[in-house]
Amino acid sequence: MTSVLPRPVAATTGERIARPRHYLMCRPEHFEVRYAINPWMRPGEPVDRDRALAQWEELRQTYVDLGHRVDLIDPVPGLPDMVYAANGATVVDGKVLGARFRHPERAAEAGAYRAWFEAAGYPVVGPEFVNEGEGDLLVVGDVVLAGHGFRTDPRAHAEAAAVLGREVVPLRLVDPRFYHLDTAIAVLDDATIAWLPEAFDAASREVLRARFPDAVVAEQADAAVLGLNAVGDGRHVVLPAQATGLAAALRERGYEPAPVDLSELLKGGGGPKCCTLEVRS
């Protein structure tokens, strides 16, 4: 396991405030796109593993920039998708719910996963449904607003309520392009998202508007590039850089864009927020 300490940050510009975070993350060492598990995977596209590596080491180091903590965790031979490190657990104060792969190409992750946090001595609760943790688990505050409709199992849900504490808000996707909650919505802070209104059901609509009236909502074009695969700490917003006018939307609102460019990840249907899982003890 290798960490990297937090640097200083400065704390507050104007009301945004950054709050040091913990992340793990998982290099690329073995990406490739050999299979289709999701609209953006086309396996006959070639990959550059060696710019693939250079993007997520850019991913990385902003982070360590930004004052954050970064852990990782080894890659494995033949789990190309392990870079897409949001998917192996949700943890919310010291404790880990593991996650449950829907396709048989990703299921030996949540193991790999589950050892790291056993080995680094966090409890750690096997799932008995399907959740692909925070891709579908999205903490915000207090509360857990929980996807489903292509991978997560609705009834993981009410499992999440119980192992991790929190008020848990189930939202149903309905586009194939966003099949991941962390597709669809930003989490910018303990109160505030980003989200494309687009991606979900009339009820799911209706339950964000209610929850969230200040939310920034994005663009179509800034979503289909996974815009909204973000990941912010209060102040500082990490996104793709292709993203350019949630960027600017996010700026009018007081936060720093971070933007980065993960074009050959999002070869595997990822960005930033894929690459990246909150350790929240």
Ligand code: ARG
Second form
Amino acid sequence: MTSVLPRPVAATTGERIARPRHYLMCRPEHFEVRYAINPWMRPGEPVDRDRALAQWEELRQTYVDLGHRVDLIDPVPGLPDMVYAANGATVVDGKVLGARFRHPERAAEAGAYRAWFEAAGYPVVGPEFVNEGEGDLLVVGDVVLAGHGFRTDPRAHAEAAAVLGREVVPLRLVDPRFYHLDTAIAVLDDATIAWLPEAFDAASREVLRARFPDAVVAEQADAAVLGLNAVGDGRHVVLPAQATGLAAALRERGYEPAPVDLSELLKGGGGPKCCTLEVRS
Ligand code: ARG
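To test you: the structure above is the form predicted on its own. What is the structure of the form predicted together with arginine (ARG)?
What follows is the entire complex, opening with the chain shown before.
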């Protein structure tokens, strides 16, 4: 008689496991589009701040409902882009690499985020070179994918490796619409990404194909609504509601899409991930 061993559920159903996260966010109290530092921004076109606040609140509530912890940093008047918290720092194992912004309009945000981390008991290191935090430094398991080409200085990559103690993989962005790495790559879990190959130069595409053979390849239409500006917890993927094709592709791969409409914040060139800085302690 042959005995049949029960198979682990996860292997048969492809069940994905969420890990509780700790995020830092900034209410868009002073959000407006009054300068243009990326192709999404059109000063002069109307922005509805109350709507931005309501949409942002829905994002915050989504994280809370998924069981994540959300801390808030006080918004500073005169810093309309401070809502894009991802750019404020990069945190790995409780080690914080401070940000340094490319554009003078955002320069003062670096100090505000530094002060928040210091007050919370995290020492902040650096930076010597321009790096726009998790906008360009994406932690995937043990490695940090590091974008350059528009914002982050390639010299910041070695600095990030030294401060964070992780291998850093440089990737060159080539399409100005996808000016930050987190507009071209979504981290789904510790081993899987979704990405838009067209946003990278040929060498970087090869690197990503070799490292992530199981990656979800996004369609242009989804990337064009910043669909890849998404936040994964291992199971759920919080992504722009407009990225319906990507949501379907993720569902097929066993992830649970959690769509949120951040149309007002898209006018500044950001989506869910831009508004979310992960605090990894
Ligand atoms: N207006 C901001 C800028 O151009 C948007 C930042 C979006 N953040 C991000 N992580 N991609 O700098």
